[in-house]
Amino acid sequence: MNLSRHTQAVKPSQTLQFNKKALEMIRAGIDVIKLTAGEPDFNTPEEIVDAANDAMRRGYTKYTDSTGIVELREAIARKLCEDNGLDFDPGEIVVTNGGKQALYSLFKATINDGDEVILITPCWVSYEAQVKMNGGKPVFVTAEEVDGFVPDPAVIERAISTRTTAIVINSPNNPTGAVYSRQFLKELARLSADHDLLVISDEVYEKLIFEGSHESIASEEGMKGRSAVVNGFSKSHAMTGWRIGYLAAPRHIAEEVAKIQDHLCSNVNTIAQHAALRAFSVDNTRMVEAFRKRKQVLSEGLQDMGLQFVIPRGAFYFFVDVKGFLGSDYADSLELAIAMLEKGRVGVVPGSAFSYEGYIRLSYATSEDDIREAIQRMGRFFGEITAPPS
C-alpha cells in the first residue's frame, strides 16, 4: 500500500511530542514542571464561555458559510483596520480551525510542486512540515542571536531564487520572542516587490508584546496585495482548544482558501465562532501583565545560572543558549532536553525542533510558582553536567 511521499517527508511535531511525554509523566504521578507547549495556563474568560453557551441555547449549531459567519468576519475586518491599519473586507477573510490550518491552507493554495518558500530560523516547527506536505521546498535563512534574532534582509535576498514564491515571517516570534521593526518590514516589502513574492505573516502573538509595538507587513505601502496575514484567539484569549483562527489575504487567494475549506471541513465549529465574536470585547490586559511578571522572574533565574539568552520582546518564550553544556554528557539539544525531562524533571523543547541547534526553548505560560521551582531544578541539572573539553 502506497503512502504519500509528501507526508513521509515530515516528522511529528517535537513541541507536541515533548508536551505529550511531560503530560504522560505527570499522569503517572511523576513531579514534572512543564515549560513545553505554547499554551496559556489561564482559563478562557467567562464572557467568552458564556457566549458559547448562549449560542447553543439560541440554536447556533448548524453549518455556516465555509469562510465563517459574516458577523465574525466583519469584526475581524474592523479589528484589522483599527489595530493594524489594514483595509481588508469580509470577503478577503476566512475563519479557520486555528492559525495552523490557516497557514496550511495558504500553502495549499499558493504552492506548486518544487516551489521554494523561505523560512527564518529559528522557526516554529510546523512551517517546514506544512511546506513539505504541500509539495514545496523549505529554504532556511538564519537569524543570528547577535542581531536579536531579527533576520538580515541582505541574507534573505541571497536566498531568493527563480523558484521562490513566498517568505514566512512570525513576529512576535516563536521561539525567540523577537519583534520585527518597521525598518525590517520596509526592507522586506522592497524584496517582495522586487522579486514578486507573497509574504505570509504569522501574527498570532500580536497581543502578547512587552517592548515596542506590533507592526504588520501588510500595512507597508503596496503590501496589502502581496501579504497574507494569519492570526487567531488561542494565545491572546487562552482559547487553544477552541481551534479558531483566521487569515486575511488578497481576494483571489482568500477565494482559493475558501474552496479548500469547502471540501476539507465545511466550516469552523459554529459555537466557537460565536465565542470568538465575543472575544473582541474582552480585555486581556491581566493576562499580559501576568506574563510580563513571569518573564522577569524567569529572566532573573536564567541570569543567576549564567545562561545566555536574548530578552524576549513578545510571545511567552525564552530561547536559551546551551552550547556550553553540549559535547561531553549530551551531544545535542535533543539529548539535553530528554535528560532535563527524565533527570531534571523539567520539560523544555530542544532547539533542533526549530531548526536551530544548541538552544532550548522555555515557555513561561505557566504559574510563577512553577517557574521558580523550575529555576531551582534547572540550576541543579546544569550544575551536574560534566564540563565539555575546552
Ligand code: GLU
The other form holds:
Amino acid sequence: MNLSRHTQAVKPSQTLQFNKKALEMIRAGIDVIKLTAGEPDFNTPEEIVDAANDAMRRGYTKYTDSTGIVELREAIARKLCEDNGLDFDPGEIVVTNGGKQALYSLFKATINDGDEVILITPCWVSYEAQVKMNGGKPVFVTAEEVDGFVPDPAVIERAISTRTTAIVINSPNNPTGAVYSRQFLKELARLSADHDLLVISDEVYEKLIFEGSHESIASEEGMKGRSAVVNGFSKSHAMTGWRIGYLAAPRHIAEEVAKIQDHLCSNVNTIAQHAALRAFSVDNTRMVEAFRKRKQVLSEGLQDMGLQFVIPRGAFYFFVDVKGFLGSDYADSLELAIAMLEKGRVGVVPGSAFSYEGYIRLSYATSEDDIREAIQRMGRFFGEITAPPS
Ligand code: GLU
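Coords for the form predicted in complex with ligand GLU, given the form predicted alone:
Let us now look at the entire complex, which starts with that chain.
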C-alpha cells in the first residue's frame, strides 16, 4: 500500500519525542527533570478557565465560523493594531489549532511542488517538516553564534532563487532567544520586496521578552501585503493544551487558509475560542517575571559549569554549545541528549532537532527548584564525560 512521499520525508518531532520520553520515565517513577518542551509549568489563569466554563454553560458548544468567532477575530485585530501597529481586519485573520496549524495552513496555501522556503537555522523543528509535508523544499541559511544567532541579510539574499516563495522568521527565537532588531527587519523587508517573497513571521514568543522590544516585520512599510503573522496563546498565557493560535495575512492568503480550515477541522474548539477571548484582558507579567528569574538562575549555573551560550533576550530557552563534549563518549548532540536523559536524568533537546549540530536546548519554562536541581545534575554529568581528543 502506498504512503505519501511527503510525509515519509519527515521524522517525528524531536521536541515532542524527547518530552514524551521524559514524561514516560517520570510516570515509571524515575526522577527526571524535564527541560524539554517549551511549555510553561503554570496553570492557565483562573479567569480564562472561568471563561471556558461560562461558554459551555451559555451553550457555546456548537460550530463557529471556520475562521473563528468574530469577537475573537476582532479582539485579535485590536491587539495587532495596539501592540504591533498593524492594520488587519477580522476578514484577514484565521483562528487556528495553535500556531502550529497556522504555519501548516500558510505553507499549504502558498507552496507549489518544488517551491523553496528559506529557513534560518537554528530553527524550530516543525518548519522543515511542514514545508516538506506540503511538497516544498526547505533551504537553510545559518545564523552564527558570534552574531547572536541573527542571520546576515547578505547570506539570506544569496540563498534566494527563482523558486523561492517564502522565508520564515521567528523572533523572539526558539531555540536561541535571539530578538531581531528593527534594522534587520528593514533589510529583510527590502529582500522581500526585491524578490517578491512572503515573510512568514512566527511571533508566538512575543510576550516573553527580557531585553529590547518585539517588532513585527508586517509593520515595515509595504510589508503588510507581504507578511503573514502567526501568534497564539500557548506560551503567553500557559494555554498549550487548549490548542489555540491565529494568523493574520493578506486577504487572498487568509481566504485560502479559510478554505483549508473548512475542509480540515471546521473550526477551532468553540470553548477554547471563548477562553482565548478572555486572555486578552489577563496580565501575564507575573509569568514573565518568573521566567526572568529562572533565566538568571540557569544562566549563572551554566556559566559556573564553564559552558558557552548567547544570553537569550526572549522566549524561554538556552541554546548551549556542547561541541567540547562531543567526539569521544558521544558522537553528536542526539547521543548526548539521550545520555543526559538516561544517565544524567535531565531531559533536553539536541541541537540537531533545530538543524544545528553541536548544541543542546534547555527550556526554563519549569520551576526554579527544578532548574537548580538540573544544574547540579548537569554539572555531575558533564564532569564524567571523557575529554574528546584535541
Ligand atoms: N514549541 C515547543 C517547543 O519547541 C513545544 C513543542 C513543539 O511543538 O515542538 O518545545
